[in-house]
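The chain below stands alone and is given in structure tokens; this is the form predicted alone.
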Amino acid sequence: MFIRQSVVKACQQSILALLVSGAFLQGATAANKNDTAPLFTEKELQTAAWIRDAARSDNLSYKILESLTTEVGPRMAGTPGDARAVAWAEAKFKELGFDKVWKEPVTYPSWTRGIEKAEIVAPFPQPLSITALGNSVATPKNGLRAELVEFANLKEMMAAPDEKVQGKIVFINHRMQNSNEYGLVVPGRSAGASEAARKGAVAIVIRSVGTDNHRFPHTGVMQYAPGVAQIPAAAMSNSDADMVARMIKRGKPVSLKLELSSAAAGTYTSYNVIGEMTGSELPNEYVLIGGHLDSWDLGTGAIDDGAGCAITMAAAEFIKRNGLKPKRSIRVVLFANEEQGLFGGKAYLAAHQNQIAQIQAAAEADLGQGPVTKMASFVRTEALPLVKQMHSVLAPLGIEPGDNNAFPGPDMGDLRMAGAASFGLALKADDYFDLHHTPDDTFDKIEPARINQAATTYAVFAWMAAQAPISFGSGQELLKAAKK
């Protein structure tokens, strides 16, 4: 095994300290002392501990992300930035020494943003900071003007009488307090337009789905329900939402003028870009990691999801560069167009649906730069002792153990539903929704220590999963076991 001299000393010191104390190996094996299930060997545990310690200061995640955000920048699906990102990813995989690099086509409907303007025209004229929501239709050419009607959330709007909404612009003022509330707030963005249209609204403007108080709006995708009129949809900054709410409280009708020129732009074909480090004994089985390559167009997609791409590329690169050769392959997939409908993930499943059993473990990085705070699993019972050993190695990074009902990430969710063994490496997201889908999602927000810890975690996870002495399970057997 080849390991660069610059890190051999650190490796030796780390292993020596662990062996002297005895804490590491005892912690990794004590829970399974009387079990007969196969376990990682002491040598494998030592190697995993070395990866954990050495990769924290010697992985390329920060540099890879700097390259993506500087050389490509915004890469909204279906735009020239999308094509530049695909070319960048293919070239970067080759530069990083991946054994195999290829592309798989992903076709989807594209959309353009165009002009986006809004202003309060009465009773207190002021411009607003707004952005069109993904897939929104345009307003009439010179915009539209109507009175605002405010609702605290989507549920309240749906319960309102139609006459309260008829001919007005719906304003959903649903404040997101923290990252845990995303699932509660986002339905107003995704389904609000159609629900407002059912009641006769002429447009909808929502409070941005984000936790910041800055004057920039958060974009994001929305969908129109079949058979319902399509009305323009936009989001305003949270600070503007506060201002508009204060205006409405004064008791006078508040009128807004909205102008959008967004529109569908036909069918577009992009690619999932894939790099693989080939396994030494079971090359057709693989650990699947990755993130989504596309971003929204307002920022440069550093947090969402350039970080996920960089974290997983760097993890595999570290393993290869240091001469580590796990039994199974490690495959990194940079998925196309996650933002507008998980198109890359769906295309990957369609292309590989007969090969689910070849996936040893799947885990996607798509919640910012880290650090990783918890590791959950979705594996067969016989593999749980191995998961415990993995937790023991990762614990010094501040990572807690999770349950055995893990969700691997948005693009890999359908793979899990098809029976792929999966892991959930939870990323700290307390500031993620301050930047999510905004112009402020830029490289200067990246903290090297945070992204390095995340890449290190993925390197340890990927190597141990690829080196595991048994399969983590797959298919209906795994799905049935998970229901017990």
Contents of the next structure:
2 protein chains.
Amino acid sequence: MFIRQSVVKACQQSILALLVSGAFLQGATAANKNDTAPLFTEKELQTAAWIRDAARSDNLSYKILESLTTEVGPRMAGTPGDARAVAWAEAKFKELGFDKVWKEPVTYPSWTRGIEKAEIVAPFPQPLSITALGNSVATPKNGLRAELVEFANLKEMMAAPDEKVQGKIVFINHRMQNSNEYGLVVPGRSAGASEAARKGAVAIVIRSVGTDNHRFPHTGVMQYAPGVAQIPAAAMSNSDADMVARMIKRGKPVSLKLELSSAAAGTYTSYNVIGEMTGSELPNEYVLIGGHLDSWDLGTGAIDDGAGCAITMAAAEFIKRNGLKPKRSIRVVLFANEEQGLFGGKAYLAAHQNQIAQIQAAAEADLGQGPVTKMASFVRTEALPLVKQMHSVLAPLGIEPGDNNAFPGPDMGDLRMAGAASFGLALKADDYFDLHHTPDDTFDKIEPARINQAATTYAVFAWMAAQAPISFGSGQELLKAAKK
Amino acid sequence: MFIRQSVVKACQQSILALLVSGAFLQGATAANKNDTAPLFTEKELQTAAWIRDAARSDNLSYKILESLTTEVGPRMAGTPGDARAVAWAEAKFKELGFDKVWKEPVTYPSWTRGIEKAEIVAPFPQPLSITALGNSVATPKNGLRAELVEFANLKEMMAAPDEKVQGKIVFINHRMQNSNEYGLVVPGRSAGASEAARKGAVAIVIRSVGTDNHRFPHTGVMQYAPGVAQIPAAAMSNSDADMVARMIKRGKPVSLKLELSSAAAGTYTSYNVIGEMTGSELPNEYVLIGGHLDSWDLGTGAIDDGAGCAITMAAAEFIKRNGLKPKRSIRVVLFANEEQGLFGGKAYLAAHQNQIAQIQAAAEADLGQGPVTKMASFVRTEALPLVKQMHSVLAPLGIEPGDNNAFPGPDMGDLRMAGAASFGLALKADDYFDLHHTPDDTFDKIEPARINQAATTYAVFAWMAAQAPISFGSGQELLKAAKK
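Next block: the form predicted together with a further copy of the same chain, after the form predicted alone:
Then the entire complex follows, led off by the chain already shown.
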């Protein structure tokens, strides 16, 4: 018997509630239409529904995140906080009773922030609230000073004549209006420096890529294009960008002094930290969930991505604690250095590239505290009725069905490109880009009900994916079928 | 004729609208009950109602504040920003067409902020977001390190045995729950250092006196008690205070390293900057409105108190621009160094102490961007029917009537204690203590409709007070009557 007595009682109550509400029945009926396809058994569906209801009153994800943000705090890749986070993760996995806990090395170039200061020096002297972008080189010692030239976005800057940019500090004033615009606005951060340097700019200072109206600059990684001069790159807060734009609008030249001492700092080896609940029947097949363990240094990485770590650790632990024995293994991976270039995800793929077919399903949590609002899949056609059953169990949590072209999350993106069956458990990002990469990404922003819904969703997902009667189809065939 | 043709037309429309709405009629009827008391004439009431309606579509207060925060920005007393603010204020008064513009010296001890850093060094190393409190002394060079001892509030700390505090850094963890609790919580900031020092503490770090949930520390002035050791004093953000409290709750000693280089910096002379619209009949009697020109250095002083300066400058300018000629003078005073000890207010009283009786009414704006929600008065009994009429005109702006024991604002507090008739035009402070004394006090937080309502209220108030048929009674008699 794999459910404790107290659990059985709660389970029976849950099932009763479900039958009364009709939610569960609806799902089962819909799935039963496809009589020939392999389906979850009635008992498996009941257990999944029990997890959904019982886990909602659990609070473990909140507690794990409290522990990480209090006992470790900032954990930028390559810093002492990174090493403390790895130690914390190993210890926490063990404390939570994971069957196997191990770490896998991830080596990457390290970067240090150093001094970061900026001030308008003319016509109206004012200090600015700025931060260096990850990977930025330093300014000359004691800073550099030049006139600002404003552009509405990266594209407009790229279209400008070189003379307009030559010798200036480029100011990309591209406001991110809502959480859907990250992809639209972020190229100014990641590629702006090199594009500005091509035109002879001496530095770039962008409006932060963030949706808040506070005086927090948002950091984030940038990359230099090969063969182009490397110029310093920083972001100012939205409040500062508003103010600088107002100054520029007055028509007089506006000069900025920028001082950064950020620098590359050699090579560092951190770790993907992995905890596994080993499967009872198919231990070498596994459901892969997780988040990234590193954070930026400015805040304590509560929503980015302590939440993802906590959600997925709690999900697996809930299954184990309640005596449920999944057929397949459930593997929680806390990835190293996502922020500076997805190094943990790449290292995981490199270490496990011959095991793609063993991945039953991959789903990362890296968009904040939840709740999950949608479930998309990327599975072979034969498994779609199972996905439908999974969704039917999850629907009462307010989760919409998605398409069959899911993206599992940043660190698992390469796995999917290599053919891993994937799920996209979309987290509600309404506050995510307010806090993202700022000093304000702290634990006090977390609402227990939100993070708990996400942990519950991951628990149901992980359990059902692990129990599924057939493989979800990871491998080249899946990629080929998707291309058709 | 003291109203331009276009204004007359708008005025007639306004009066019509008022009659239809009944709002104006109501006020007039109520006031007319007291037939023997001197009252505003029908024409004066009509003009006041016209100001109320016409000024609502004005936008000058917003523009003045945009100018101050963009062209001057931070203007902490004694800094170059202070001098730039004085120059800005003189120029702006002249540009706005004030009849007389002058400045009066205000001398005070100056203080510099310097370096401010804090980090938890054990058991869980984490940097904190802190700021020095105004007047704080420095730590030893390279900082000091000691164990934290937490208290729920100042009172609890004062009641604790000395042994508990000796050699420690006191952490006063008193959360300000809403904007009404400033008076309750602020003693921990202003008096905490000396009270902690009496018990042998080596420093004090308080939870910020602020209602926000962001990673901004709130600065603010503190005072050392004579004859007590001076220990460094700082505030941490609410987010940091939450985190430190969580650490302490784990039961192990929590050690903090604090580094401040703040210091007293000699004597500085700044100025109260004054603009006057001179009265046509009683030029030596004046309605006194204003705000304080200095701000803290962390933000740009948009709500504290650029808003108060802008509201009152715009109010007086609106009257002048529309050709209205007040009987009494309207004097706008932008006070120097309110933040570090009400120096501008004290200097104004010292320079004008023989003219208390000439103050028709005093009302300062120093609680943010508005709107005004209540009007209280402090006038002789004979003037109360006039106050009632003033309120009737203002009521459609959503302004409640108050008592006759008004406080005119921090810089005018001493004037009131000396017998100046006063008005308390209460500003809605819902967001004020979120932003107050933080880097986040910036212009982007200002809503035109809010600040404009406040400027409109001050224009109506200033006009009516200047036109009143009798004196509001400033002088010793008023104080005596109030004490009865």
